[in-house]
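Here we start with a single chain on its own, the form predicted on its own, put down as structure tokens.
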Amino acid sequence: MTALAGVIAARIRATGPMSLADYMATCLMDPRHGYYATRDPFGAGGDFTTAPEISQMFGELTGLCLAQAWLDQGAPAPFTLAETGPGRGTLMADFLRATRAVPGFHAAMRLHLVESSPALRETQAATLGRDDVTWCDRVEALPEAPLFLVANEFFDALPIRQFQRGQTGWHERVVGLSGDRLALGLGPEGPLPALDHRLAETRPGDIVETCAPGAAIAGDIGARIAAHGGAALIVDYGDWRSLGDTFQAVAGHAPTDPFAAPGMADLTAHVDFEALARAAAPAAHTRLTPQGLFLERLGIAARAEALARGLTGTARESHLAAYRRLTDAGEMGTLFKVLGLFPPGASPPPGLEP
């Protein structure tokens, strides 16, 4: 049993079962034992690899996408350039390098990173090597200004609640104890007005996931974009509407039991993009677009070919494998999706249809 498992078990014995959202938040962000608070989980030496760590092309193309959106909206100055959950800072480093040639973009930007982990803030500072970065814990702390934001694999790590359909209402799935082991159980059945719209399309036993923190953050981003201008790219795995149990744990690049070693594994769930789009109103949203299609529309094939010209042997093979991993349907190309947010009446971000 990990130290955090003992803490959680003691809490359950004292106050009863906890929601899955409380369990996720504790496992990921407990200041002493939480997963993100105590380590750098990214890359080959960590537990998972994100798109920016696979290839520089991902950060370059998302950067140029938002820079073009900035130009399309009249190049407002100053503006906030923000990333939520910036990891090691790899995406933003590639983003900034690719946009240096965009006239006026760097002079007008005010760079903000939304990151609550002290360990990851240190890594991001070292990666970027800049003295003009402002870190904040929450999206709400961003300036009231035109906002151009990227959120890559951010919403999947936000705490979710799970509800299992009963005969007439919903049971919440909660974390309790089975002997000395942490385990999922069901709360009592009751009505849940927030899920009334899902009753007609679900059957008893079906599971629906909700993410209140994600909706709140999307709402804040959307309100800023609608009021001040800007655009957001939300890139994650998931689908338009949540249905089924997608809660999962990963350690050492492999699935693991999410209740076996709290604080030692990454916990995530698929993103309900419809819920984010609804919460982001009055900002407009694009169609949900597969990541591979989005990147192909932005010209990743030509960029991959250009980079490959200077490579040979293993380096060339690794580069082309990274291109395939980002775009192929059997890799990240269809599992990951992209949702764009933009002001009503403005053009959507390049690569995304309205």
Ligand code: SAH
Contents of the next structure:
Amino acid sequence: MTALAGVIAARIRATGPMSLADYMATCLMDPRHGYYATRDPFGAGGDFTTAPEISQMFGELTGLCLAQAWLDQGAPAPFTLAETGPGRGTLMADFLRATRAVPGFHAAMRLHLVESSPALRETQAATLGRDDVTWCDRVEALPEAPLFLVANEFFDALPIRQFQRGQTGWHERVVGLSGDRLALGLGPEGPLPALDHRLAETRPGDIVETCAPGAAIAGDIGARIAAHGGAALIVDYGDWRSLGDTFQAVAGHAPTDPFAAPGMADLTAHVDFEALARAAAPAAHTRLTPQGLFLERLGIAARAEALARGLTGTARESHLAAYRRLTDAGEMGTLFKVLGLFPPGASPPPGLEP
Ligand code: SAH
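Previous: the form predicted on its own; requested now: the form predicted in complex with the ligand:
All chains and molecules follow, beginning with the one already shown.
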């Protein structure tokens, strides 16, 4: 049993079963034993790898995409450049290097990183090596200014709740105890107005997920973009509308039981992009676009070729493998999707369609 399993079991004994959202938030962010609070989970030696860790091209192209959106909106100055959940800071380092040549972009930018893990803030500071970075805990703390924002594999880490359809209402799936072991159970059936729109297309027994923090954050980003201008790129796995249990745990690059060793595995859920797009109104949103198609439209093939010219042997092989991993349908190319947010009346960020 992990230290955190003991803490969670004691809490359940004292106050009853907890929502999956409480469980997820505790496992990921508990200040002493939480997953993100205690380690750097990225890369080959960690638990999972993300697009910016696979290739520099990911950060470069998202950077050029947002810099072009900034130019298209008349190069507002000053503006906020923000990343939510920057991990090791790799994406932002590539983003900043690629946009150095865009006239006026760096001079007008105020760089903000939204990161809740103190350990990862330190890693980000070391990666970026700059003295003009402002860290904040929440999107609400960003300045009221034009906002250009990127979020890669951020929304999947936010706590979800799960509801199982009953005859006329919903049962919440909750984390309780079976003997000494953590186990999922069902709360009593009741009505849930937030899921009224899912009643027509679901049947008894179906599972639907909600992510209240995700909707709140998308709402805040959308309100700023609608009011001040800007654009957001939200990249993650998921679908336009989620159905079924997508709660998953990964440790050492392999799926594992999410209740076996709390705090030791990354916990995520697929992103319900429709919920984010709805919450972001009055900002406009683009079509949900596969990552591979988005990167190809931004010219990743030409960039991959240019980089390959300077490489030989295994370095060249692994660079080309990284390119395929980001774009191929069987790899991250279609599993990952991109949603763009932009001001109503403006053009969408390059690579995306309204
Ligand atoms: N974008 C990075 C890392 C993705 S992992 C990459 O692509 O490699 C998720 C990141 O979000 C981590 O940096 C984690 O600490 C951060 N995070 C998770 N929940 C958060 C929250 N509620 N507020 C701010 N940051 C959060």
